[in-house]
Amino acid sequence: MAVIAFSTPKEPIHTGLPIKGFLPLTAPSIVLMLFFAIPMGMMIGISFQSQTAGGPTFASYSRFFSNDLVLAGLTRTVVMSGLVAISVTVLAYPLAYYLARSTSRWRTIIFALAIAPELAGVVLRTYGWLIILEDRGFINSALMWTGMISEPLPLSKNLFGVVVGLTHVILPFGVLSLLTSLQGINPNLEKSAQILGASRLDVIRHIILPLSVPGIVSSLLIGFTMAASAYATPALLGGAGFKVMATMVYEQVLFYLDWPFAAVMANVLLILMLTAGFVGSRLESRLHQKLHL
């Protein structure tokens, strides 16, 4: 009787280092190196240094964390940053819910309208904004003149008028976030919940909401880093009274000169935007957790 062995093909050993996997990554580390790593490297020596000859001295941070009106800044910027990625992320979620269920020959031309403002520049759009919401402005001009108002609106030179200018200004990257993780959800497990009796509410509530959690946060973090290290728009908007992170940097690097303190206020920026993406992401997984997703 005659047997016939099987025997399973041996896998090749590799050896040495597995340079081919690594080399898509040469070219954006390379990138993040020269553009980000270094001048961040830089950044935190600077801000040890003094204004005066001397070695590493940590002058600058005791002035910052002692400083109110630098503090005042700070708090400022979280409140700013927090309320603009709220919003953010509240106007666009059913812009970007239609965009992914609709159909509609529309469809096309409201996406086009949704990411239209960034065709703009931010200097553009935020002088709009100016223009709208000054004391003589749109608004203001057509209360006063239908009567409802004697006196102008405080809609800008505040955070008001900031938080609508950024609004405005980053509400394209929250629809395009919400709407990546949107199209991932199969739209036949609402039918199917439909079928069996849930309304559209329940829907909403127990389906689509769970499973949208990641493009949710991925947009309230993006809404939350770009207020944060908004320049032009605080600045216009804001006025001269309304100080945020960004634009004391800019007052110290150009006007005071102190480049170590407007270091210093960088790297408590860049700490605060890595602090939000640690919370959000740890916020995701367990969301993810306590859903079962």
The other form holds:
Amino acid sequence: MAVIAFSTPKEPIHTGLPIKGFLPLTAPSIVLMLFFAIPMGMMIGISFQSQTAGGPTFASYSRFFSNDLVLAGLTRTVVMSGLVAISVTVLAYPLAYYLARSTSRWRTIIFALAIAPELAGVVLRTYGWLIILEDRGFINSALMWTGMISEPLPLSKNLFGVVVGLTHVILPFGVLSLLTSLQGINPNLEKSAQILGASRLDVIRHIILPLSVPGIVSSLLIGFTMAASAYATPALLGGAGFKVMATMVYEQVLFYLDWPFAAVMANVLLILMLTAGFVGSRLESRLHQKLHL
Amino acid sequence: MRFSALCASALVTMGLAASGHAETLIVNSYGGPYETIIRERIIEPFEAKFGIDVVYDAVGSASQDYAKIKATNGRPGFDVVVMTASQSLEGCKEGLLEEFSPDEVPNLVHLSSVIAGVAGPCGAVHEVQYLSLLYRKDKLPEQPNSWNALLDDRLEGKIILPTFQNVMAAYLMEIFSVAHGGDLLDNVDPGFAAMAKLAGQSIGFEQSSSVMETYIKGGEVWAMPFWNGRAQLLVDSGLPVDYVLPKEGSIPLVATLNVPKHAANREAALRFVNFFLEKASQEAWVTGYKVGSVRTDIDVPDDIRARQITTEADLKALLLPDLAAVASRLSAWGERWERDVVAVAK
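With the form predicted alone done, generate the form predicted together with the partner chain in the same format.
Once more the chain from above appears, this time first in line as the rest of the complex follows.
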């Protein structure tokens, strides 16, 4: 009988002086401080600057929360990121499960194919989708040539096109996070359940899905945060009317030259992603408790 | 004694090494045909005349380059950059760009004050284009001579517009504003009303001029606004297209040479700017890149003079908005564009 055990070392490992334990953290801490913490602090500072002369101001924050176009962009970002996170996880799950359990010689090839999209740049892949989805693209041309449609279907320059493009870009990350989680589930659990009379569906519902919750949450979080911060795919596949936070930040920095407002947008985007991470980790821990894992 | 000899020989070696290496100048501008022409017509003659090696950096658009100058507080890693009059004004106001003086850039005095002043003291205007109406000759047998031709029913679904983040959009709106009874800055309601109508019959919006170009090349689009220099390159490529300066007039794209405040090779940068404004250089540039010049004393063939801005009369015929005032209104106009124009597009 298989036993699930989350083991921890019984005795803490003493390495002499406490400071030695932190030594491995030195290099990453310096890198994070130089290239993340300090720039983040500067960005927060810029968000309180005034476009004209004067001291610190909340004017850019006030403008952000009173502007319906900007708030619509924020809502669009949340909806887009949520849809991408769900579609990445739903598509990645069966693939990751196959890779975790299969002993076929095709496994390596399928794994390579699942990761292969990462070998091409985001812009290249997005242009690929543009060629497929646009009005004069492959799908619409083929459908019109066969006479199935008389007008092009709206496959690009909208939410649908962006979600398809981003799902393709982020899918390998979803596969990897789910694969790690599914590989951690002891296969004997499934065999035992089936020996005891559980159907395949029962095994999935009562054993595999609950035990892979950390991987599912991780995949959802990766999908959400990567989609929320993506620029190239929404800019190219979304069209002029599809503004999300990342594209709006770009416009403010480069075209309107309003860096304080851009900093406010970037800060709100960061808070959105931190909130998603917090909610995700809380959800995961609640599910763990509920399932008595 | 031996130590002194060593020091002397080291100094001589260093001196020889220094004299063996030519001065270097980093010029940041555009890629594509622009790079080929600027290398051949400006950079190579400059290198030959001054013995300065030019490193050409084609990475980034003008707005990206300006952002880099702003982020590095005037130390972007290049010495000369090609931007626009709007960025010249903004950079000068922020103290990020070098102010030019006739003492250091003598050729400035030869530029027409009509346009040269528009860019402020930090921008040396080396080129001027105008917003033209580009059209397919095989689809529109009659040459359109008015911006209102874009509103013609025959062009429904056959035009494309720039997004507001391409400055062409704001200029087109201002031109329509003037043509329909408004003005360039304060009363732009007629301009937005016309743009909303135009959006109703356009197939959409594209930010990049090079992407817009693909639509007219492919024949999906029959007419669109386009900078006349790029339009001329399309004409020269043999496509069945032509362009006009419509009777209501046009707003120019004033391109400038700028030197960041803390450029590493300031002296060489100023020499380059001055060299680009030489009469011979301007003639080479106008005939090579097919654009206008604000040096009205240049000699160019009649066919080029007929299509480009090269005379004082051409310059005076342009609509010239106050670029600083335009910059202060861009954000509000951008929001209005989203509500009034993008919202009605198909």
